[in-house]
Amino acid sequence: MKRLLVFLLFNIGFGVSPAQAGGMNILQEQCASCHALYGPAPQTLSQFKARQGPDFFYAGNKYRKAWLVQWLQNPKRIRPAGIFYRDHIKPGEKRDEIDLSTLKPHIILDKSSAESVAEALMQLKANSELIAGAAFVPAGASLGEMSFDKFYGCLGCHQIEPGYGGLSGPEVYTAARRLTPEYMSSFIANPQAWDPKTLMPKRDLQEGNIRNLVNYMLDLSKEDWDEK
């Protein structure tokens, strides 16, 4: 019922302005055998390796709209052993690497198109009683660089520039241009609140040190790694 009224709300115009009607039609034809546009999340382990590429039903809560829009059009990979490490590596001379022939490209929208997906996707707002009432004010990121790499070791799965991390989650430099502070400090919170089978493990971290995770991946946002 829940999928159907959505359909609907898109479909019909009520309520939606013609791009998010259009952009929910593209989502619809060419994103949705990758990306799920409903909930709930992947709730078995069978279920979560079958996905292909992150859920989509509360993008309007995670994303930041204007990197969209720029990323759709010029698409660069975010996991860079894809969606499912495991499907993605191959045995190397010093350790994994991984097997570029086994990730597909993802499609590539023009601007219009990239646009209306935006818009569309900014209405997908599933999970706002996770970030209800949150407010995030940015600060110096003390030690956030120190628990990132040493504390919590992060670093073993998520890189923090080009090549340097591991390679099962997705990159983390750029993570505060595509994200809300809000997603961010809530996910680290409490991934699996979120998502129920994610690999990434809940550390009960107090709010100073979230608040410190997350101003340093602000920081490294600011790097143009595009130059680097």
Given for the second form:
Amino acid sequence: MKRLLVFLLFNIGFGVSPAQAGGMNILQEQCASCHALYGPAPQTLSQFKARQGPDFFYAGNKYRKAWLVQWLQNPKRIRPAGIFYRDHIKPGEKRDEIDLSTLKPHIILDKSSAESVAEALMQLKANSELIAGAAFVPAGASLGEMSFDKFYGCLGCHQIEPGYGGLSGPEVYTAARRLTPEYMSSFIANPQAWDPKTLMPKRDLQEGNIRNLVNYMLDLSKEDWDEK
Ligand code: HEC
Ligand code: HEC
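Show the form predicted together with ligand HEC, please, because up to now only the form predicted alone has appeared in this conversation.
To see the whole picture, the full complex is given below, headed by that same chain.
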């Protein structure tokens, strides 16, 4: 009854569509144990280590809605060794290997739940001021690849194709399908502004460098990785 009342108040009071309210319900009941719906991001190491999944309180500034709808119905691993790769690595013959048996599959939603959850996630708009400063200019991806692999050492933590690259960060060959270019630019410019304890180092990058890197990731995402 209480939930119904909140639901009704939500709809009448704030002009929220039923899909959004339904999506918010799902998020609160099935997702909030692992994904933070409210900020701020972890400020201490112990808060950071307690995190079970990516934060969602700025989801509307981070994700592409169409990708969310798709992924929620057919989730595929994005961080090859989970949120904390150290928990999922075992010593291998030549180098460390991912211990897949310790990684659990993600919850799957049906189409209509996926759509209403995506709708609700788009309303979570913290950190808009960080996005506002991140103008994105499309350009060729030349130099981006060299910068990513060699100059800035991004490859040490991110895979640029399945099985090639570091394991501690999310794969970047699908990043541009998942993320808005403004978020990528802003996060690369200053990862700690989004997530104070993130392991990704802040580099002193010029606007042009960032543009090259983001355009490189846009190019990577155009390949049909599912076929490979
Ligand atoms: C048991 C913990 C857990 C629960 C419950 C959970 N998730 Fe997740 N979620 C994760 C983890 C861990 C990842 C990272 C997966 C990866 O990198 O492959 C993730 C990733 C995601 C992503 C991709 C985001 C990104 O930046 O990579 C979305 C979207 C998502 N979850 C939505 C949901 C929704 C919606 C629900 C509720 C219906 C939910 N999750 C419930 C743990 C959880
Ligand atoms: C020391 C390891 C490390 C290095 C080096 C590094 N990153 Fe990251 N990167 C991370 C981690 C960790 C995250 C955030 C993880 C998360 O959301 O789970 C991240 C997140 C990202 C994201 C957002 C991805 C997503 O799916 O949310 C992009 C884009 C990115 N990095 C690009 C770069 C670029 C470009 C460079 C080089 C200038 C770089 N990274 C260097 C570890 C690293």
